[in-house]
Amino acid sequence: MKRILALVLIFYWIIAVTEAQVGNNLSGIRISKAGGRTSLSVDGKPFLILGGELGNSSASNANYLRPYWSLLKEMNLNTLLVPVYWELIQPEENRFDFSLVDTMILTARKYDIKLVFLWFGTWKNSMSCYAPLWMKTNPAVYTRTADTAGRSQELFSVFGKATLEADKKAFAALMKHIRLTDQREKTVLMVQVENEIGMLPLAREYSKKADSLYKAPIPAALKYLLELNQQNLIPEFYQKWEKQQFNTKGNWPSVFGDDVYTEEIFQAWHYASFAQEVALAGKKEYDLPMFVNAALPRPGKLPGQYPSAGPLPHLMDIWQAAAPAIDMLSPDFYNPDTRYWCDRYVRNNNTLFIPEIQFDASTAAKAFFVIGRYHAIGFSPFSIENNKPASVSLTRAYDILKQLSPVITANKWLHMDGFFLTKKEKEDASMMGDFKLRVVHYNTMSWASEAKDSVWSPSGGIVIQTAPDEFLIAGTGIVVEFENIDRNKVTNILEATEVSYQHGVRVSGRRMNGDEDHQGRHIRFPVGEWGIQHVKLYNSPARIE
């Protein structure tokens, strides 16, 4: 019992001393869960991210980017993700400049945009390349990693104090810049600390500091988070704990086991250690959310070959447990697993917000599945401004969702999934209250166009239940079914319409009750074809006496 009643009283003191270096600069912007369900809220408004993420040169001039404003908002974003680069609001040690960040505030003001900005600081995908020229030409003071050859690489140590320090005020510095400009307005929604934090080429650094802490004790905080939280980890973690019989007692190898993963988990704690203080000191400043992102690896890639110990969701635990300021971990996809890695990053209660997804034909269909199945916060595909003819269909999908972003957000549905499915998986399922739903892709169907062809174009699709026997079914190139649970019952359509959403208020079009729904057999859009369904189903006996 006393020993229950010690890690208590830790657990309430890491959060008071949390909350005292945070301060009282309350935006009005808040990540919130209730009912099992997150949301995003403005001023107590939920607002869904339609988001896109500028390429990584794309605003470090305002005149590049003028032209594409315009082409930006025609696509129906609400939300533009915008890199802000360390070297240039700090070019001189004890200098700031902020024109470029007013800019593009002011900018989007203009075009009815948000922003979330991307702290382009210590690290940028595993690398340096956008601290200040000060810093990268005074390695005694800013340190940096070296290779197993002990040659230098553009990478600061994470062990480096001065380095910490540095960032911390220049990051303090931009959100007390953002609060006394931006706090009224509330332009900028959120900030991204960091980008793709990761350890290259090694799993690991090494030197005598990083050697000496890597053979001592591990860290009071993480044995307590291991002793409290055993049968709440991450099963890729509890697994990797399991090997060493659950033991909390000594260094890392001790406990973890010694070897290239154990490697990364030691880094990872460091990596996170780094990010909490920055957030912190920026929190400190003007308390918006905060995340950090990761870098997929690629299957059968060990640590140190791809970017090692970040934000990524077998490392979970350690990054929740050492950067609790941190209020999501969220992935970069340049993967097509969207399924697999999703799964991942909705564990531990962790928000799911993809920063960053390829701009490619599937992009579109998939804002559709991570809005609809795991609740995602937001959507933003990158380089966005890149006008691709990936971005007519993503024009149409976010027209969809701005129009069912006030059903989505007001968390009043009953159920809510999202589907996305190709010729590799043309099928899916769901549950929702008494009925089983089907839902296949377009092309299975024998009249379709694609029905033969050897590549089908991404479908996918948003289905809420608005009421037990009503629907919104939306999206392009899906099949729903109907079948009630209840094998007595045969559940039918009693009727399917068109409909829109202006300014919240839905707005009926045509009935679909003829060959639009295969004479009450299914709910359709035929790929290439975009929409909304209003749906009311049904019952009649399985059998007639």
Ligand code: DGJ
The other form holds:
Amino acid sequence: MKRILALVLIFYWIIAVTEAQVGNNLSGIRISKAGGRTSLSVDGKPFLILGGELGNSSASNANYLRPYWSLLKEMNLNTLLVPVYWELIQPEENRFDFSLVDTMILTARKYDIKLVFLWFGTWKNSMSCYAPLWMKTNPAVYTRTADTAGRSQELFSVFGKATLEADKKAFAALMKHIRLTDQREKTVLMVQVENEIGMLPLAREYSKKADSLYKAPIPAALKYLLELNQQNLIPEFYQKWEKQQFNTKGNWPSVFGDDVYTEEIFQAWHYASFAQEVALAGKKEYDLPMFVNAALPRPGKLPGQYPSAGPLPHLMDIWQAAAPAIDMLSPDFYNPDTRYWCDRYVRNNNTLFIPEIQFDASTAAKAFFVIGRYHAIGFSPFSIENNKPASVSLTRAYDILKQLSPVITANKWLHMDGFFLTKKEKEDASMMGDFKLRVVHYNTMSWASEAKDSVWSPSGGIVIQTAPDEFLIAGTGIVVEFENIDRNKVTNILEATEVSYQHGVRVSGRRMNGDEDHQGRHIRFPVGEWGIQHVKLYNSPARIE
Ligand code: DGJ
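Form predicted on its own already given; the form predicted in complex with this ligand follows:
Okay, now the whole complex, with that chain kicking things off.
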């Protein structure tokens, strides 16, 4: 019996080794959309990323990071976004060192935390500071861009063939290493290609090569996209092209107009093509989902005044056409207008994933908003190990979202929405089946202790309609009222129960009636209180004869 068992084990071991050698590059990790619902799945099981991104240098030394892992686990994080630094994994042109990557994977497994790796490759926040030293010191081969005064900057040119080949080689080696070490465990879920690609301080490069390409006919693939997709282009892009009477012939200025926005489009096409080649080289080794992230511009700035030509909403058509191997275009939020930017990033069927968002007192409430409203597959405050005060509320929000994850990701609900409310935007609404939900900030209640304060605690929540007359409502600092869309009916709360989910099973707590639901008028979570309630509604005739 023991011999048979040993033979079986050897057999499986041989299969595993052979498979690794021939290179089965399928990861089993997928982003999919069905019936308008998005999900990230690992071997068919849905996974909602409750993440956090490390500060830039924190993963460069395993000893430095060691004390933080247990804190991150206590914050209810299930995923950590971790930089992989090109200069450290390829210290010499012909030598790779993945020891830091291995330590991250092994430690993450110990804490049962998944990883998203961030490839700090050719570009990091526009610049090329993470390129290996042997590249930086060889500008004749790895060409750089110039600033407005013609001075060379530490920013590699997108037209540098040697740079692209070096990046592809390093990224492919990284992905191969992840496959060989992690294909079974699947600790690594996704990879970000480069970091905040963006041209500065001009909208495009001005080298001889760049100039000649700018003055040459647009690439055939772009011409094809324009012709095929004219009616589906995002409005900003469509309107720009419309001004040129939808011309597809000639160079960039003749197709899009001779201005700085066209320069940005040109540069974006080349950045996206570069990212495509890097992503493809990596996916050939191991096909994990991949995304690129963008630094969002401040209002009123022109291309060149912000990191230009990155995966920005007005350039989505360009990025998606030139980089089909990139699965998502992702915004980094250091800008308060979450709603404005999320609205733009879910166009063109783009799946929303937020790899970075400023980690402050409002962040936790925003997690409910982006997951509930935009069905984001994940959320990740930046410098997650470094903000003790904000981590208190994030811990509560992630606890709730962790409990609700199976319901959210099963995608069997009828409607789901999220809310983020402040003193300025204190009210929101949502249509769900037969009902209109009015959602207001708790401080609009006359008795709220903060009601007259000049600053209100941010509030947020998620509402999931699980059956025509049933809802799960969760969050903090919100009040939810229900109204039947049929004016002949009046809707009231039949029962409201505080609930929690333990190992996916719903467990009832208090029956929430009396003061807790304002004697049946609404569902609420006061500021400072966090929770989940299950609510059942009933209708009665509106008129009493
Ligand atoms: C956005 C970048 O992507 C991060 O790596 C980091 O530099 C933050 N900005 C800093 O605010």
